[in-house]
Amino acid sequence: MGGRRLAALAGVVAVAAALAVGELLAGLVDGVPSLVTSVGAVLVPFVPPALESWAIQTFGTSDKAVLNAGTVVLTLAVGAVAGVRGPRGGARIIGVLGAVGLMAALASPLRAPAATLLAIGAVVAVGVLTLRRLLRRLPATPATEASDAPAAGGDERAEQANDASRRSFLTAAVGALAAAGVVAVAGRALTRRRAGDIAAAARDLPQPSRALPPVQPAQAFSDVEGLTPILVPNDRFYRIDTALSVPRIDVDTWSLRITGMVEEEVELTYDDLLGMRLVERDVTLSCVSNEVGGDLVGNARWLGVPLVDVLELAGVQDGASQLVGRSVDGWTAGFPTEVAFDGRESLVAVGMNGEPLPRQHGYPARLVVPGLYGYVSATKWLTEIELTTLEAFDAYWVPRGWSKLGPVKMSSRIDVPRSGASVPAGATRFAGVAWDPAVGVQAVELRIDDGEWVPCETTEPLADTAWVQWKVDVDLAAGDHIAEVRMTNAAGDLQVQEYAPPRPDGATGWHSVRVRVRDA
């Protein structure tokens, strides 16, 4: 290996370490931040849309992984060039990255501006002694030029002696990065039981005032491998929103306030919200980038104060035409005001399938509003709602191509079989889910082939906001197949059949499934 590519993996090693020590105070220190997960929120707004569009495909609810494994990824060609400009070049570039992750981590709202500093200060002094110490370890270049046997000889022993350099380099290059690399789990894991120490300190929920029973055995096909649960366990439940780390939320100082158009500012806490009239609701939740057949859609049971409950208390002004949720990491979601007074109940919720609200779904508190996407309605992190006009204020995803109104299109899916499935010929069992959590599910059909379409047996509806599970059995002779469901929604309403992509507003289209069927 020749001597700038020792020297590039010494910047590269001298970087990990320092991004490792960073990931070990986060886990220790209240207050600072990751510096991965900082540096990739400030690069993910300037993300092309199509680009973050791909990524939510490809990669669906692992977009964030990937997106921090890239960051890391740039960050250590960065230590690679470092290493190749030598001590006070590289030294220099080391403190550069620094400044990059310092501004980065102080534009984290939940961040402490001193130990967050501090913290960089002791990641950059890491990185830069790593480096120092891995260059000096680096051989002396060979002598080329022999002309006599002792100069020979001479060149033999340098080159001996190199060999030993050479080896004794990769022997603390390789030692430093594995260090890095238990430095860098153990903070994460660090990290994340703090998180969960913080939600195990979550208060114990209050009982509903209107409870909802137990999901009846006529409400759920639970003979059917392979279907989706009629309500979807947290831990299974999807995740899509531009938060590259859980934040780390204390309900003691946490407050959830109502601004803007309202006759009175109000300021709520975790307490005040527990202690107001709590509902329970089954509500399906769907990410407007769902592709047709997608798995981006979840349905929960969900216990919190109705919005409007909420409203009331700071009374909304005349005018007030749209109401934006903000996260406790600035990002925004905004629908019309008439929703939350529609009748379709939305809530503040604080709970999910009879447990306070998990962190990665929101906790302490988020919005749920029936029958519209996500991006529009699903805040997490919730810490204020803001009455404004649609006309003042766009939000997040917005300016970034997807439409400002965001109600969810009517879809249907096939869980079983799954596309590209084998079975025998002869009954086979078709299964799947179908929502219009605006108005409800009428009826589900199935055909083959082109064939003549098929009704399905629905289970009865936990709420017309929730999907209901589907099935049917079909014969079916030797050879490929193609099956294709649609929906009717309760107001008479066919699924769209022509297939639209999910930007600007959602997909459309019928999904399908082809499946070999083989002799018995």
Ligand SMILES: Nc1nc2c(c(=O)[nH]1)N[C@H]1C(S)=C(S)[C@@H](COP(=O)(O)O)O[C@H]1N2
Second form
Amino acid sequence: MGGRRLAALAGVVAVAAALAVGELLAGLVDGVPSLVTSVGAVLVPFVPPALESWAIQTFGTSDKAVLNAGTVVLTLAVGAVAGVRGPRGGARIIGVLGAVGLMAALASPLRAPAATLLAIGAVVAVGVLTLRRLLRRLPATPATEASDAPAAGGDERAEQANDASRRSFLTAAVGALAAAGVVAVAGRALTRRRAGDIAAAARDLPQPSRALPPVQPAQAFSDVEGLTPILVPNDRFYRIDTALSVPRIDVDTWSLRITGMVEEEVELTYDDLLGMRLVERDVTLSCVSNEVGGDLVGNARWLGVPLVDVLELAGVQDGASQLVGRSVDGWTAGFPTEVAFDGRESLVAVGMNGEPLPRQHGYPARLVVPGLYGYVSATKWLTEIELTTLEAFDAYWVPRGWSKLGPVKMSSRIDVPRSGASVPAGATRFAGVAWDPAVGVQAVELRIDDGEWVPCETTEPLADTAWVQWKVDVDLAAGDHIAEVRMTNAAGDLQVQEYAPPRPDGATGWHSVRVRVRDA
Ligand SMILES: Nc1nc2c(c(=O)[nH]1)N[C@H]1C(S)=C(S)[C@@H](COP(=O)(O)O)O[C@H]1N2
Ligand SMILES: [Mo]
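Next block: the form predicted in complex with the named molecule, after the form predicted alone:
Every component of the complex follows; first up is the chain already shown.
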């Protein structure tokens, strides 16, 4: 390794150490955001919309991990340059990185500015000091120059000394890098743990005035391994949002405002909301990005205040044709106001499956609108409901090429067997879920290799707005087979067979799996 390369390595290690300390402080100090995620958040608007949609579809929630990794790589590359510039020039570059981090951190919601400023000071100091110490250990004569020069007699000893000092430098650099890794991982773990603490510290929710009975035996199949549960547990519920770090909201200062085309603007505290009429509803939420057979869909028991009750407090003006939900992080979703009043009972939800909303799913409050995709309706970390017109405002995903209106398309999915599974010949059990949260499910059918459609047994629906589970046993002979599922909704409409991709308004097509049947 030549001298320049060693210096670049010193810079990379110094910046890695600085980033690691930043992660640790974010994990330890309330209100100090992760610099990596803050910078990532600032970069998001510069990510082309097509790439953003692709990333969500390809990586799901891990699109954030990809963005974070990109941010780290970019920052370390700048670190390499800093190393080559030497202690002074390098320190200046690290200072600039710190300034960029500071601006990004202050742009992220819910940070504590003073603590963040101090934390970034520490981060920059660690970077500069690490760089200085490492550069001081650099071999005095860069190896490449030594070997390029004609061997002036007696330089062998100098070369040996050079080798030794290079080894000592590399040991120090690798040691510092390893330490940075450990510190970064610890910081991330602390951040995650504190995220859990907040949810746990949330207040107990009051009892609903209309509670649902526990799930009855006829409402769920308990004998099918691998079948998605009828109520998906909170820690298994799919998650989709643009938030790089989950907003941490203090319910003592949070409020929900009803604004825009209303008779009178209203502001509700968390306690105000919990003091209103609370109801429970089983509703299937799904993402417009869900592919045929995909898992960006889930069914939960939501607890919340009927949206109409909240709207009545403010009084909706005639002509307010759009209801826009705004999140604390600036994200927006909008849908026709008439949906709120058409009897499907949307909720300002505060609870999910018997617990306060988890932070990832919108604590302290979110909207849940049966029959609309999440991107037009299900605003998490809700802080404002604005009444406006459809013409006056396009919410977050609309200018990014997704449809203005987002009714959920009916859909069915095969959960077992998994596609590509190998099963013994004879009776094979197929099972899955089917949903049309606007009207409900009437029938589910399965066919093998373009054969006759076989009716499937379905669970008794929890509600029209919830998915059902289905199952059926089919005899299969040895060989490769394709199984296909389709549903009919409660209005008698058959699920669309023709494939359409998720963009712009939701996928269609019948889900199929390939199974390999062995001789029994
Ligand atoms: N604040 C905020 N709310 C949001 C989103 C978001 O990006 N930000 N994404 C929406 C989308 S696209 C979907 S599909 C649902 C997903 O809700 P979940 O993560 O609780 O499953 O949340 C919706 N609410
Ligand atoms: Mo979504």
